[in-house]
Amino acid sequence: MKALIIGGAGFVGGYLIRELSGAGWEVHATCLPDEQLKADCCAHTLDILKKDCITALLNDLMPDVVYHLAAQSSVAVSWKKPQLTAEINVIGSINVLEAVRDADKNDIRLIMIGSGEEYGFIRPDACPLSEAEPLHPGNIYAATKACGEMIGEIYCRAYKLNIVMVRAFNHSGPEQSPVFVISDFCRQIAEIEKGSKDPVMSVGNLSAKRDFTDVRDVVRAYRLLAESGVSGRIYNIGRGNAVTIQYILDTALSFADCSITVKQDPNRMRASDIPVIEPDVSRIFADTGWKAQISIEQTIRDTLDYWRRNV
């Protein structure tokens, strides 16, 4: 199997490169000129806002599978730069779809990576969320991802493209940016242990319940969907078992080598936090046999060890 990962320089990209390479695939990945891949494979410079460049690359490589990971994925940035977010997440996705449609190879499988954020403001009794649950995006990032997915569904039906769509819920692991909660907690603990920060951890809302999956499990799901996912289907990817942020904090603190005080920071609180977000993952299990294998506790321990080496 030959894969092209569009947007391979991000957190997930490096893990996906290693997952596919470990399974014996030939792997190619793209990045922007100022980016660098985090794992070894054949690298290509690509801007998804240039559709003809995508087509040329597809015709040069003739991949069996294309993973579309390239996105403006920050909710905060989406509020500050809505036009940029829409250009990358919507126009960029259309360019990828058009390039696959125009490619000389007519049986390319496209894996479009969306987000659990697309569900947005869910009904109180909606969890666990099935893929049939109506979408009510609550921010600009989520809206653009939902739009890209809907356009993908249209291309799949209208042009008979081989497309599998994913809604990935929270995933974490070593090397993730500390703007995400597990990585944030672990970095703060590592800084306190090194003496570069006072022994006080700043936290936000601890009562919200979220579904966390290890990134290494997530990329394994991406590989299995390329191998046996059903074209035209949308798949939730998650553990299927939400836990409180308080549990994440308590687990991280249990691995700390020193005593730490916890302080709630009003600046970290969200005005409209949804109490519980948990996916139904029965569809991906039925079609591929995938389920999460790495425990949340192991993810937290590995992430803390990463920050201990890197703060």
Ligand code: A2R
Second form
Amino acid sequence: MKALIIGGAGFVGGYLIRELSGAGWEVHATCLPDEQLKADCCAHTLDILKKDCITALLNDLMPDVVYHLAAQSSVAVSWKKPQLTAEINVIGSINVLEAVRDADKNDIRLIMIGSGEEYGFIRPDACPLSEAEPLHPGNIYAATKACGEMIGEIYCRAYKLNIVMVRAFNHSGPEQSPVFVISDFCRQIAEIEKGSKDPVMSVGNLSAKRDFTDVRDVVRAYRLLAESGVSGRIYNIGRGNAVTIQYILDTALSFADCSITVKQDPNRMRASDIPVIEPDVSRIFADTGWKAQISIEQTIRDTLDYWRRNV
Ligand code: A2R
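Following the display of the form predicted alone, present the structure of the form predicted together with this ligand.
Starting with the chain above, the whole complex follows.
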């Protein structure tokens, strides 16, 4: 199998390159001119806002599978730069869809990566969230991801393109940006252990329950969906077992080799935190046999070890 990963320089991209290469695939990945891939494979420079360049690359490589990971993926940035977020996540996704539609090879499988954020303001009793649950995005990032996915469904139906769509819930692991909670807690512990920070951990809302999956499990799901996902279908990817942020904190602290006090930081509290977000993951299990294998404790331990080497 030959894969092209568009947007391969991000957090997930490096893991996906390693997953596919490890399975014996020929892997190509794109990055922006100022970026570098985090794993070995054939690298190409590509901006998804230049549609003709995507078509040219597809005709040059003739991949069996295209993973569309390129995105403005920060919720915080999406509030500050809504136009840019819509341009990359919506217009960029349309460019990828048009390029696949125009490509000389007509059976390319496109995997579009969306987000569990698309569900947004859910009904209190809606969990576990099935893929049929209505979407009520609560931020600009989520709205653009929902829009890209809807347009993907339209291309699939209208032009008979071979597209699998994904809603990935919280994923974490070594190398993730510390704007995400597991990485943030682990980095703070590593800094405290090193003596570069007072032994006080800043935290936000600890009662919210979220569903965390190790990034290495997530990219295995992405490979299996390319192999046996059903075209036109949307798949939740998650553990299907949400835990409180308090549990994440307690687990991370139990791995620390010094004593640390916890302090709630008002700046980290979000006004509209939804109490529980948990996906129903029975569809991906039924179609591919995938379920999360790496424990949340292992993810936290590995992320802490990563920060111990990198602070
Ligand atoms: O924003 P940057 O400079 O970090 O670059 C990101 C890149 N990207 C683009 N690539 C091509 N053309 C563009 N116009 C463009 N704008 C941004 O896509 C970054 O290198 C990559 C996305 O990686 P991350 O932001 O690290 O996302 P992550 O965690 O790898 O998630 C992959 C996918 C995204 O579609 C998320 O929305 C979804 O999974 O949850």
